[in-house]
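Have a look below at one chain only, the form predicted alone, in C-alpha cells format.
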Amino acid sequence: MQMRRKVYLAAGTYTVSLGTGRKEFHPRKPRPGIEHYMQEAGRAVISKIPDVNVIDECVVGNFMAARFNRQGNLASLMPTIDPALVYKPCTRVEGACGSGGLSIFTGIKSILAETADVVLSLGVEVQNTVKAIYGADVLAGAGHYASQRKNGHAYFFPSMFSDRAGAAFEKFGHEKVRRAMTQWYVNAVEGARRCPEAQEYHNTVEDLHAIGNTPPNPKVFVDHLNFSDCSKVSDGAAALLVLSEEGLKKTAIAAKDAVEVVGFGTSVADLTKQPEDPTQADTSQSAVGKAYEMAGIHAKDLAFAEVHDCFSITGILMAEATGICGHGEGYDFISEGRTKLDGDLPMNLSGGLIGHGHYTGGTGVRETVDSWKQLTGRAGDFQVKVPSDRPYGLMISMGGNDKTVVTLVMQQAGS
C-alpha cells in the first residue's frame, strides 16, 4: 500500500521527564498534575504557528490516567490548552505503552482520510502518584489481567521481560546477553546526559558498567533483571503537529522544518497468549516490515532509529526487529558499540525509555519528536549525522509484551 497523500510532522516538543533521578523531583512534595503536562506540551507546539485556529482536530494518547490520576475523558482536557480548541474534534486513544504511537497514527489517518489538514497529536502520562508496587499492578493492565495477573509476579511486567532475558541467556549464553544488556544501559544514560529534558540527565555515576552489571536479586525484584535494566516511573508529555501539504501552508511551516512520513506499519498480537519465542519481538518485526514496504526501503537505508526499550533486553530485541542485524546477532551488535552516536545504526540518542524516561502514554510521541529533531538538525548534543544516501529515521512504539506496535519511517520534507 502506498500513501495516497503526503503526511508531514513538525513543531515537536516535550516536557521534562520527571521522576527519580531528576534533581527537582521529590516524592513527598506536590508535583504537576496531568492537565499541567498536557498544557505545557500543547502550548509549546501552538506557540510555533501563527494561528491556533488552523488546528482541525486533536488526539491524546494515554494509558492509565483513570487509575493513576482518577481522571478519564482526557479528550475534553485538550481545550484547556487553548480556548480555540473548544468544539474541535478530539479523540483519546490507548494501546498500553504504545498509546503515543497510536496518537500519531490516528493523526496520520485523519490526514489521509482528508478530514483534517492540521492535527495536534499529544501523549501524556503522570504515574508517580502511587508506590511502585501498586503502580506495577496498574501497569499489569497492559497484559491480559484476567488470565495472567493472578499467578503473575508482584512486579508483573518486569517479570515478563525478565523471562525474555532468561530465555535469551539459555539460548545465546549468559555472558553474551548480559554484556549487551549492560551496554544498552550505559548507552541509555550516556544519551540522557546529552538531553536536558531526560530523566537521567543529572546522572553523574562514573562507572556505569558496574551499575549495569549489578547481579539481580530475585528476593526483592525479578530473576534476570536488575533495576538498571528497567525504564523508570516517569511523568511527562510530548506533542507535535501532523500535517498535509495544505496544512504546512496553513501553519506557515517551511519544508526544511518538517519531516515527511514515507511509511508506517501497525500490528497487534493476541493479548491472551504468551510469545511463541521469547527471544524475538515478532509483532514489532511485522510492523517494521510493513513500514519498510510502504517506504520502499530496507534497514541499511536508516540513519538512526528510535526504539522502545522498556527494559534493556527489549532494546536488543528491538534492534533485531529493525532488521539491521539477524536473530541472535543483536547482542554483539550492541556490545560492539554499533548503536552509539557514531555507530552503524545509532539508536535512542536522547536516552530511550531507560535514560530519557517512560511516561507511558507519551513515549511514542516523544520518540517521534526526537526523530523530527534528528532529521531537521535540532537534536543538539545528541544529533546524529544523516547521510544523503541514508536519509531515513525509524520509530517503533510498542505496547504490552510486544502486543500493540506502531512504526514510522520518516525523512526530512523535500529531501
Second form
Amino acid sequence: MQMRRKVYLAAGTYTVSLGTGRKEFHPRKPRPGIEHYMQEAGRAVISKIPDVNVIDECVVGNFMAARFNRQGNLASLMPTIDPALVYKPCTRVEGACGSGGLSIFTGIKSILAETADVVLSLGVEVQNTVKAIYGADVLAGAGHYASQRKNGHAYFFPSMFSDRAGAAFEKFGHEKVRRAMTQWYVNAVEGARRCPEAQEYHNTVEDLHAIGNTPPNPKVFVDHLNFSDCSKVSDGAAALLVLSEEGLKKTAIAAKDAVEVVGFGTSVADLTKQPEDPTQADTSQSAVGKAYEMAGIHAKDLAFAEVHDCFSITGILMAEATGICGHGEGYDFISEGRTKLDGDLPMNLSGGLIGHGHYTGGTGVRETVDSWKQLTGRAGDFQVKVPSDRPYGLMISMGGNDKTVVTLVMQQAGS
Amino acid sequence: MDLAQRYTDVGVIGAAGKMGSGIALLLCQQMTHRRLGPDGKGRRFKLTLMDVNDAALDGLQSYLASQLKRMAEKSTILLRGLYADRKDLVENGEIIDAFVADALALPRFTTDLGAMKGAHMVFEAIAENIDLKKKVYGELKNLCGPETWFFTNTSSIPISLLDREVGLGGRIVGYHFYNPPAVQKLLELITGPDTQSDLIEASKQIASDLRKKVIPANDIAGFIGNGHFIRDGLYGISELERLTGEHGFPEAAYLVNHVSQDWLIRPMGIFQLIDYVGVDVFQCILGVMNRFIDGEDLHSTLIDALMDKGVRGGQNPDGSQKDGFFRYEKGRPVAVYSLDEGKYQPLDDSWTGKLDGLLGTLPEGYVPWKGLARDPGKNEKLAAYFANLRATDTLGSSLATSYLKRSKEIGENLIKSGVAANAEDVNGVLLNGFFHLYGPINDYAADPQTVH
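Having seen the form predicted alone, please provide the structure of the form predicted together with its partner chain.
Entire complex below, previous chain first.
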C-alpha cells in the first residue's frame, strides 16, 4: 500500500503522567476526573492554532473508562474541550493499550478518505481510581475473558508477560535476559528524569541497577518480574492534530513544525490464542513491516523508535520487532546501551511506559507526540540527533498480549 | 485431637479490645483459609468472640469487615487458588468479596463467657490483672472440656502461676502478641516447666499459620519485651529526674526523649513510647514485675504522680494518641507536660532550641530512623555513626552513650536471669517488636579495644 495523500501530524501535547512517583500524587486525596485530562490536552492543542473552527473531526482513544471511571460515551465529552466541537463528528476507539495508536490511525484514515483536513486525535486514561488489585481486573479485559480470566493470575497481564520473560530465560539464558531487562528499566528512569511530564521525573534513586535486579516474589506478584519491570499506573492524556496539506494551511502550521506520516501499519492477532513463540512479538513485527514497506525504508534508516514497553521484557521484544537486531539479539543490544540517548537506535527517550508512565488508552498518542517532538527539535533534554541520512522515527502502539498494533513511520515535513 | 480439628472451634476473650480484636482478625482469616482448603471440606467452623463491652462488639464487626477486605486484597494470589473450583468467581474483586463474606460468617459475637463452652482453643486478651485472669480461667476450666488449650496474651504475668493456681494441668501458654497484632510480626511464646509438650509444638505451628515470628521467653514476669522496655523506661525516667533539678521537668523530659529518639536512632523517644503503650499500662506492668521479681526496685513515683493527675496516655478508639508525657497532633508531640503546673507547655523553638544547643550537634553520619529503616547498608552506617558518637564530647553524646550502656546491661541481665536464652533472642525482640534498627546487646557504646 502507498500513501495516496500526504498526512501530517502537529501541535502535539501531553499532560503530566500522574501516579506513584510524582510528588503531587497522593492516593487518598481527590484527583481530577477523566474530562479534566481531555480538556487539558485538547485545549493545549487548540491553543496552538488560530481558529478552533477548522477542526473537522475528533477521535478519542480510550481503553476502559467504563470501568475505571464508570463513564462511557467519551466522544460526547470532546465538546467540553471547546464549544466549537459541538456537532462535529467524533469517534471513540478502543484497542486496549493500543487505543491511542488507533486514535491516530482513525484520524489518518479520515484524511486519506478526504472526509477531513484537520482531525483532533486524543488519547486518555485515568486509572488511579481503583487499587492495583482491582485495576488488574480492569486491564485483564485486554485478554480473552471467557477462556483466560478464571484460570489467569491475580495480576493477569504481568503474569502473561512474566511467562514471556520465563520463556526468554529458558531460551537465551537467565543472566543475559535479566541483565537486559534491568538495563531497560535503568534507561527508562534515566529518560524520565529528562522529561518534566514523566511520572518518574522526580526519581532520585542512585543505584537503579539494584532496584532493577530486585528478585521477583511470586507470593506477592509474579514469577519472573519485579515491580520495576512494570509500566506505571497512570492518569493522563495526550493529543495532536492529524492534517492534510490543506489542513496545514488552515491551521497556519509551518511544515518545519509538522511531521509527515510516510508509512503506517496495523495488525491484529486472534485474542483467544496464546502467542506461538512467546519470545517474539510477531504481531508488532507484522505491523512494523507494513509501515516500512509503505515508507520504503528499513530499520537502519531510523533515527529513533518509540515503542510499547508495558514490561521490560516487552521493550526488548519490541526492539527486535523494529528489525534493528535479529531474534535473540535484542538482549545484548539493550545491555550494551545501544538504545540509550546516544546509542545506535535510541528508544523511548522520555522514559517509555515504565519511566514516562502508561495511561493505557492514551499511550499511543503520547508516543506519537514524543516522536513529533524529536523530529521537530522540541524534545529538550531528551532530544536525539536526527541524522540527515537516517531521518525517520518509528512508533509502535500495542494492545493486549501483542494483539492489536498500530505503527507509524514519520519524518519532519518538507525534509 | 489434631490441630485441624482444634481450629474448627476457637474462642477469643476480650475480643473487642486493642489486642483481642487483632487476634480475632488473624484467627478469622486463618480459619477461613482452612475452611476453604482441602481439610475444611465437611467441617463446621466457629469463632466465638466474647467481650464484656457490648457496644465495643459493634465496632469489632466493622473492624473485621474492613480489615478482612484489606487482607484479602493483599492475598488475592492465594485466594484465587482457594476459590479455583468456584466457576462463578472470576475477577479479583469477586473473589475478595466472597472471601470477606465467608470470613464474616464464622464469628459469633457475645458478652457471655459461657459461649466458650465447646471451644477447643481459647485466646484470652483481657486486662493485665492477675486476679481477673485467675477468675476468668477458673470459670473457663469448668466450662471447657479437659482438652481445651488456653493462650494468654499476657506481657508480664507468669503463666505457671495461673496454671498452678487455677489447676489447668499445663494447658496454657503465654502468647504475647505485639501491638497491633495484625501488623506486628513478633510473638513471644512463654512456656513453663509443666506446659504440655504437644501444646508447645502446636503453639509454634499456630504462630507460623498467623505469620508470626516466634521468640521463646522463659516464664519470668515481663519476659523479654517488657523485661527490656520497662527497665529502659525506668532508666529514662531516672535521667529525667536527675536532669530536672538543673533544667526543670518539661525541659528534662524534652532532653531525654530527644536523646533516646534521635541520638540513639530509635523510632520514637522513650516517653513517646511510654505514652503509646499507655502510662497506665506501664504502671500496671511495673506492679506485676515488682511483685514477682526479687531484689530489684521496679517502681516509679513519677509514673504514680502522673496517674494521680490523670495523665494516662494510650490511644483513643480512632487510633489517635492520648495525652501523656506529651500532647500530640497528627501523631507528633506538640507540647510537653509540666508536672508542677499540671498543664502542657507547647514545644517551640524559643526554649527547645536552647536545649538542642546544650546537647550539641548530632554526630557525623546521623540519619533519622526512618531514613535507615529500609537501608540494606544500615549496619555499617550505624557502626560509623556510633563510632563518631563515642568520639564526640557533648552532652548529647554523653547521655546517649550512657543510655546505650544501660540498655545493653538490661539485655545481658535478661540472659543472666534466664529470661532469654541468648543475645539473639533479646535483640530479636527489640528488632521485631519495637522496630529498633539494632539490638541492645551491641558494642556501639564501647571503644573497639575494650571489645572482646
